[in-house]
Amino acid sequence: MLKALNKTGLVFFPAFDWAIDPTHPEREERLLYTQDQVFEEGILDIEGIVEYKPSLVSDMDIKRVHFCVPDVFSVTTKSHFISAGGAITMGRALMEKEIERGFALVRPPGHHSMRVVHGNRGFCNINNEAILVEYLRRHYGVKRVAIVDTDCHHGDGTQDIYWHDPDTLFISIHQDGRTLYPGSGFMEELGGPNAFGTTVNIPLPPSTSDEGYLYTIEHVVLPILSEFKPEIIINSAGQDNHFSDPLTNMNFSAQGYANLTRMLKPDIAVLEGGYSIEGALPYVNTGLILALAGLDYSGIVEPGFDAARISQSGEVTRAIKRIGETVLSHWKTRKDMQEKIRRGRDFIERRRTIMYDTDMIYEMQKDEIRICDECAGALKIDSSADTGQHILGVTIPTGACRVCRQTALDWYDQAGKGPYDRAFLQDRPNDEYKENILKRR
């Protein structure tokens, strides 16, 4: 009888009651075919691979991460609470030492969901990985975390949430944003002034195959992880980089993904994208489960696989090596670059326009961070959308110094003098969330 080398927990949640529309690529069949494959292969009969049922997150678990406009229940469904709860279920089992690896095969996905949420963008409403991270920090005292996003689309939501957090290393490996939604994730996007360099973007050219992905993991991602020394590694395990995916232009395979997982050794993987419902997902997920468990996955081969046909060109190989060299250069010089950005400044602003492509909402956002040597810095966000909502969100970071705490409280208390409908306060040190309704609609 087979026995897993690493005790591995699985959560399945297909979300039967959540769909953008019946024929949308983000639908329940994404997980149903995988479940069938797992059962047919007898994966759950392997000693040391254990299925868990997802729990529900609380609204406070969401508020610890997001400013939901006008409130949590207006932008979520029960399925979102269960999907994020599946990730937390794996996190809790890991921290309680019931398992050594975990995989949350859940939907709806979450990595395009930013700190402010006006609606659905990129099929995402709330960020499952960020909710998991902040839950682990609150309940288990975890501090340094690495999130490695291997979805083909840039994880712009997770990047936004941890842009100002020096204790979270966010690495996104994705198809070049000049060729794919959401049009971001360039090498120059390196994080905010108090966390400069802990955002690492690796935009790969279209037609990257196993060779390019695994080269990037070995020569770029693993050295950075080794230096950062996270307590936990979370993999945003998007599978839309597969050669058969209808929405992307990459040439990754099931074997490649299993090898990536073996090399990365994530503590927890959380499913993100992947829309080749029959031709890729059952095989990629099965290989990923076996790799997490430390078992042989060499027999996993998807329909249509032809190594020669999907191999990358010499031009792509050379481009990937240049990208890797630039990313590592940024990583090695991050402290010098951070010093130049911060010099002589007490606060730094950032202005953006954000599109919610699913709900067709446009948001104008301005954030302001206090430059601080003692903590992540007080943060305020002025966000207005063409729905008519205008909010102020203020965050007191974990481990906030006295000055940043008072700065954040002053911003929140003075919100009534501004144009806002609502003001929100995330007080992470005290695990409190406050809301002030300033104008009623």
The other form holds:
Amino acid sequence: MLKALNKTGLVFFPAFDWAIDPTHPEREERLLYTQDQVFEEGILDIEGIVEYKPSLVSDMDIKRVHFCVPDVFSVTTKSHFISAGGAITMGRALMEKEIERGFALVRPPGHHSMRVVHGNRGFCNINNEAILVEYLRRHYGVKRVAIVDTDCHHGDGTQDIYWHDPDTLFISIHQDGRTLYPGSGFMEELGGPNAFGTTVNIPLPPSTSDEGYLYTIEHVVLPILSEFKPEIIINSAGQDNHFSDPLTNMNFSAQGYANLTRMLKPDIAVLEGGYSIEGALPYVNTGLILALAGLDYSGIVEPGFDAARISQSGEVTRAIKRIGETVLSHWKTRKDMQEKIRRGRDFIERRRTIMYDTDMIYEMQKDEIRICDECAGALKIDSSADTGQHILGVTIPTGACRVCRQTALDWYDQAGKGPYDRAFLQDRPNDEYKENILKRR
Amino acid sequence: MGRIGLILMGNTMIIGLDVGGTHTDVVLIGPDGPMREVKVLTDNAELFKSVLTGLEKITEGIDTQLIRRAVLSTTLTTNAIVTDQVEKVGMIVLAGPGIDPMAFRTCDQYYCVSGSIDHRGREIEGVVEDEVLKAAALMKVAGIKNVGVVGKFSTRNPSHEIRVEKILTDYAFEKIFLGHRISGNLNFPRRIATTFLNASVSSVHSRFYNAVKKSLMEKGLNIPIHILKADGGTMNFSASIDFPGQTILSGPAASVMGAIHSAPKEGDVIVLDIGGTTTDIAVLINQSPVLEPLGISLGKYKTLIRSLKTFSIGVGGDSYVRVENGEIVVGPMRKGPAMAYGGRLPTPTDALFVLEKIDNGDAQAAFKGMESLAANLGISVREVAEKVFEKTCSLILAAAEKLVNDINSKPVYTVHELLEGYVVRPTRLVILGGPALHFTEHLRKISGYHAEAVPRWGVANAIGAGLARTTCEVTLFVDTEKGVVLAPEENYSKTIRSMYSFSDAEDTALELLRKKAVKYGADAENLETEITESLSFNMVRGFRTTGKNIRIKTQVKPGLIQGYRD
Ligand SMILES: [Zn+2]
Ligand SMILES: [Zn+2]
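One more: the block was the form predicted on its own; return the form predicted in complex with the partner chain.
In what comes next, the whole complex appears, and the chain from above leads the way.
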């Protein structure tokens, strides 16, 4: 009889009655064949693998992470509450020691959702992993967290949310942004002035196969993780690196994904993308669950797998090595580089534009962080979108120092003098989330 | 008994017969309720004799033409498995890639051969005839008579299992069980275990079947025989030959069915069957028992045999009671009968004696038992008896609440079900078993639920079996891109055109269900069919809709047949 080495929790929520639209990749059918495979393999009967029913997140769980414009209700559906709730269900079971590993096999995904949410970007509205992390911090006092994003697309939403957080190590491994949506995630993106170096981007060339991917995990990701020493590792487990994925150009296999999971040993994995719904997802998910549980997955082979056909060229192998070296050298010199950026400055500003591809919204953003050695720093975001919305978002980070707290409160109090429709305040130390409607539209 | 002949017109009487470990209970039921009860000793070596004696006694002086049917609930197959008195069988398993099928090995003669089907029912790798022939030859040498053949995803495409059956033809095995005929549900390891169990109990069940048939014929008792299944429904005796595994664990189902008459038409009810060693708990929703999502577990076997959802705890009238760390502990083991009935160690039943709720035994011995506990705790004997009694009740109630919680936390897969799904909120306890009457009042008090004991609890099992409806289920799978509609259990498959609609699928599934129910012995006039799952997915390939993937589950749900009062 099979018995899991690691007690593993699973939330399976395929949202069979929810779609972005009927022919969208994020549609009802997406996890249908995965369910068939997981059920037929009898995975849920294995001793030590427990299926959980997802709970729903609350408004507050979302507001702890996001500034939803104009409000939470307008940019979410019930399915988002359940999907993020699935992640939290696993987090809770982990912290209560009911399980040793957890997998939220849920949809819709969330890793393209940034702190400010005007609508849907890259099939995502709210960030499941960030909602989970902040929930664990709030309710279980977790501090140091690593999020390793193995979706083929750059996890730009998660990167944005943790850009200024030195306690969250965010590592994204993805197909090079010059060749794929969202076009970001370059090695030079290393985090804000108070958290420089805890954002790590590893863009891999198209056609990377198991070999190159697992090389990167072993030689780049694992060493950084072991130095950072997180209390919890979360894996944004996108499955679109698969050779059969219709939206990407990588050559990863089901075995590759299972091996990656075995090496990474995430405490919790959360499904992200992956749109080869027949040829990849059923097998990748089966392998992933078995790997989490510490069971033999060597027999999992997807139809059409041909190791020779998807092996990578020498050129790709060399490129991957070079990328790894650069990433590691950034990691080793991060403190010096951080000093240089901060020298002589009290506040640092950043301006960018953000595209919401799914909802066709264009956002302009300016953020400002207070340089601080004692906490993650007071943060202010000025965001306007072509929907006509213009908001101010202010964050008092967990563990904020007195000065940063006062700075943030002043920003929020003075919002009325600015051009804003609404002002939001995330007071994480007190777990209070306020908003001020300045103009009625 | 002259009255009976006068009142009844037509064949309206029913016999319910429940074979227990020591006694076999038989009841004769008419439209106005039970008319006669008989108890005979169970002959465990030759169960059919107990059945026969029971049927003979209950029909004494009655024209058997007036009897519509007799329903048997037996422990035959369960005991055969639990005591390992089953025949050696062979298994041929076609797994393909995935978890190593040796992990699901059920027996020595277990052969994994080539052949692989994917989740859409497409062939990935063909069957290799030589491998099957080799396995068959080895099984023959080992003296195997019955064989199970199971393929992964055979419910999506049974052709490999059918092909293997064909290859085996020349070897003249007695009976071959194919996995896809046993259940429409997906779960390969359970399909293996279930097919194995069906093959294993086949001989013992057939022998019983033939013995009962033969002796009834000899006695001139011409009564249609039905058999109770684990889901609390019945099937006719001849259908049971192909699916003998369905009769496994029908015992608990009989008592739950026997409690239905005491439950209101509407509302959620907890059924407690308080026995000597255990209390078995089940839940009724509007008089229908809640079922296991996939099937029963029996020992190490997890199966696809549809069954009631029940939960047992080791707390009953004879549970061993002692003091541990200053606390009263009840069960889970039984160490003999109550002291009032000659046992050596105190039990909840002894507490009932001290509390003067029972008096048909040795009250002094019971008192002695409670006295030893009282001394340990430094309280009076009466107080300790109260504590034992209360503890027993609260353990039972906690277990019942756990079951309800389990049912309510069953995962669901749509937003709608998650938000609007049915939540069981019990308001009532229905209690069976020896001590039922004495527990009712206190259970009512601590639960806040309405509580009542089932009248005639002693024969409730037999009544439950007798009045149980014929049940069955049909699973239908449609893939319009591939152009197939498939109901694997029914041996039904057709090629279809892309116009095939959702309602076509529902109609087909219900039609197949009706046919099956009638074949199993249901009354065609009073079928209560329902669709339990109905999903339709647009299949999109490259931003274009290329077909529909439809899954329908239908059932005749367990319940009581119409026209009979308790
Ligand atoms: Zn992706
Ligand atoms: Zn500060």
